[in-house]
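A single chain, nothing else alongside it, follows as structure tokens in the form predicted alone.
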Amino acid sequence: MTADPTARTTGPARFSEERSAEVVAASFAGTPDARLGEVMTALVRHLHAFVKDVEPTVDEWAAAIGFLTEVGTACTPVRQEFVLLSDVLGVSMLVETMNNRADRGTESTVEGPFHLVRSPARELGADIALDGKGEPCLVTGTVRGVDGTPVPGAAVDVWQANADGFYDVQQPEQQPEGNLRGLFTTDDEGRFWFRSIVPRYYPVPTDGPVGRLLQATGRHPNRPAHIHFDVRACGYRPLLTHLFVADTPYLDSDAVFGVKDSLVREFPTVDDPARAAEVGLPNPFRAVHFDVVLRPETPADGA
């Protein structure tokens, strides 16, 4: 029997300050998708608890809605302000951490707001530093499974900021397209290598609503120097991670909370003319080795 939509709601089922979350959550009881119903019920419960805790004024709540509207307006095909907001609130890192509990492979971290363009496919050993700036660096590594088996044919997507602390998508008029980006494929022994520069620390974008939020709360916007890695292979869980420079500032105060000790590496100087000539870099140069361990894919990963 279908409920009469004209029937009046009376008594305890009506909205009140005390029962607000209960009444609103009940409106989602008929959600066909069980997971969506669970999420919406939890959202209502926690959101109403937050509002009751903070007790915003009408003007404050309007300002909050205005802020979120600005965040959405600031998003473009090459800028994701909502990802940045999620990052600086630590939510991106929390989601990553929760989804990689008891991980026997390389630890994951946040993707960041700048992986918005496709990295150009490059041959192993290619130089991804197209603007000629920065301290030359050789990056080498392997991709293996948790049992140590090499993973040939793995896709290793890398991107980083330039020597001035900007990504190519932030400076389309100043940096070559695809600068400091590359999509590499591991060889038969699971190895990868490419030429780049030592990454530099940099601030997240501060010219938008998220930047104003950081300023208003007295937080610095800086991230420690790092190279992003997105590693994928058939039969394995995709991995989003960073390679951090050991002597960079802000390792202990990353604006997006992405640092994990296992991802920090030394970038020693190599003073070897023969080796420099072999890899096509000036002598001396910096070098780093980063081995990536992928977890096997499980049925739950495809759910």
Ligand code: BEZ
Second form
Amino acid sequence: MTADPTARTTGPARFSEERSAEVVAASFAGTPDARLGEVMTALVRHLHAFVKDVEPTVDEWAAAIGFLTEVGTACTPVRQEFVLLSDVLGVSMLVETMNNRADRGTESTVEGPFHLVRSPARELGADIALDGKGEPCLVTGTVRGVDGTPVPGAAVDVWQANADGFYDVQQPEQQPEGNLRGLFTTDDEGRFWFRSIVPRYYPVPTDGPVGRLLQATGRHPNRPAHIHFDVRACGYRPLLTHLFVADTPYLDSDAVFGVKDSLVREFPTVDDPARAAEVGLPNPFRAVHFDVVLRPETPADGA
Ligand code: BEZ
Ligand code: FE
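The form predicted together with the ligand, contrasted with the form predicted alone above:
Up next: the whole complex, starting with the chain shown before.
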């Protein structure tokens, strides 16, 4: 039964510094949605503990609310400053990792804000570097299930920054639309391959309140060089992950904590004119191989 909201509160049920969390949490006791009630109760418990730990002044609390307000107003249809805040606080990676616990299958990582557009469908072997800038690179791999079975017909969506560290959507005037993006379909043996360039490290957007937070706390904004992968196939769990370049700076200090050792690969130089001609790249070129293992859709299938 819901408590009578007009009833007077006295004694131990009244708000006090000591019992603040308990009293406020009790106000959610009648939440019809049990999960929402559980979440709000935990939020109150942790938030009150945080405030008691930090003991903010009134001005500091107003500044905190002002900061969150700015984070909200910085959001647009193509910019999500709250996600960026969650990213730099490591919460995006924590949620991602907790929801993809697996001892088999390729590890996941954050999606990031630049998967804004559906990548253009391209033929296997296509060159996604439409602006012709950067160090040419061949990317190859196979999509398999956890039992090793190749997955033909899997959708492999890739996107990456250019040689200057910018995504096409950040530089609509300088980069062709769809630059360094491609949606590939694996062949009968589950293989994919495409031509690209070696990506460069780059900073997360720093021109908003989250950038100011990084600066005020002496943190750098950079992410190590990577290629994003979104891999999907019928009967398998979708996978959002990155392929990291082994010799990139910032591998040990990613601004969004996205690096997992299992996702780091060498990009060796191949000096082989015949192979270069075969794959349609100038000699020498860099090459990387990234096999992807998808977990089955239902854990009962062996995830
Ligand atoms: C990215 O990798 O594209 C990214 C991820 C999180 C925040 C900003 C950028
Ligand atoms: Fe990225």
